[in-house]
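Here's a solo chain for you in structure tokens, the form predicted alone.
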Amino acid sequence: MDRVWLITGASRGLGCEIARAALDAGETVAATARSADAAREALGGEHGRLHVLPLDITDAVAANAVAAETIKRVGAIDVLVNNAGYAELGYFETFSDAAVRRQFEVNLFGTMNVARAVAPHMRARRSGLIVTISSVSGLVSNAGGAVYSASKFAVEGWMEGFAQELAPLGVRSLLVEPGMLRTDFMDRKSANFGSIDTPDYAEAITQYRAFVNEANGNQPGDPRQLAARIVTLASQSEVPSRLVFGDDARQWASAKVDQLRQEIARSADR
């Protein structure tokens, strides 16, 4: 069945691998990022079946006009992939407010903005999947994680009751919640660090940038294979409402789990 994805984020890092694989599957794709040239190149070239879109996500009247536009080249947006996002990366009391405020604007009410936009046709049509691109960030915070974890902590929060108002009307839902993937996401081109001089924090945040740049690039996390398990699971009937990707994901996240049941059963009265 060929469906048409509508995919953020399209020119590089995993956005770019789901195009890439949704493409080889046979699909159709519109392929959206705020350099739509970058997006070009990244992916080939446009033709019959790739079509590329300029977006900012923060922009909602840009994310309804690239909606329309979808549909009205190829008919349909029946999978959305929510994937643009970039990280803060950091102790919080490094960040501005302004730092912190850009970092919703994007991984939240970015991610929203495009999924305002295409809910109504979906919904219209009875069909479709939101593929949301969170993070085991979303799941388990951490010191020097805590500004972008809030924001997929967020994004999580809004997507499993958002998934649960859509269900009745035919629209599924699939939160991805990747480990450290093998992408330029931890490099300067994703990823911001804090501008404020804390010198209570200075040693911890030496050794933390230390780990970032040591990981980058080294990352565990397959991209391609992913990006190849989300496009087989949107052509099956039935999809999870989450996919935790990754080794490091799913220990850290069972790490999570097992921690909430001891805090719940300590929490029980007396």
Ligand code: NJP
The other form holds:
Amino acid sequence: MDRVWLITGASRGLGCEIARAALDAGETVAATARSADAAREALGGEHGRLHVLPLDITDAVAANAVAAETIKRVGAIDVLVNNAGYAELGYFETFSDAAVRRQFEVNLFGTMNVARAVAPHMRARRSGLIVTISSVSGLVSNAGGAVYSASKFAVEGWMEGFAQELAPLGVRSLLVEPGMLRTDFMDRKSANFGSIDTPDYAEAITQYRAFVNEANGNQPGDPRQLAARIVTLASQSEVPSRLVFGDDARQWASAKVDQLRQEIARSADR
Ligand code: NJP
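To test you: the structure above is the form predicted alone. What is the structure of the form predicted together with the named molecule?
The complete assembly is shown below, putting the previous chain first.
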């Protein structure tokens, strides 16, 4: 294969692994990151098939410029990986309005910025694949994950509809819902934690923080394995609309589907 991938958040974590896996498969990669230097360092320097471009996804003008620059340099974008994101972790009432908005600014509106920059090019060519790194938290929410889940549920709702708008024009979509992956995601390097003092939740929050500290670095999911899976799926003529990755994610998603089925059945009007 020799297609062009544009990947956001390629400086570390899953985005970096997807860039590596695509390069290993012989693809050309436009790796984007808030710090181009960090991405260059993580990916071993630019070469003929690796272009590194700075992009903070919250900057719509920059997203357009990066899409245009990629097409100018290498002629096309075949696969967009909308990967960049982070989590506001903690109980809802411990977050300021600004923190909640920041979560949506990156995970939803930033992701939309990049899709908006690339989709016209894919539509014009009647070809392309948009891979959106959502989360199992986009299907299931729980205490401590309300704000992050709200942003990923929004990503799911947006992309599920947008995919149907794009499909007749030859542009495909893959929504990825990973479980817990061993990246910096739960670390203070990436995650923010609610800080408004709310005594009613004090004990629950202490337990939640202990869970996060324990899980950080010990997550069951291997980002390399997921990256390889995404690169393989992207090379197939039939791409599924969803990939739920990891035993933990499949268990949570299945339990949610079972619960929904029961609640729908109980909701019968008569
Ligand atoms: O996390 P991490 P992951 N503009 O923290 C970048 C989802 N996910 O690889 O901070 C551009 O190692 C950030 O850049 P920088 C998750 O929601 C994860 O696990 O500048 N980039 C870094 O490259 C996210 O959508 C888990 O170095 C921005 C990257 O994002 C995706 O997986 C589970 C940015 C984050 O790397 C990748 O996260 C799940 C911005 N404004 C879903 N803000 C999991 N790990 O458990 C952040 O279900 N970045």
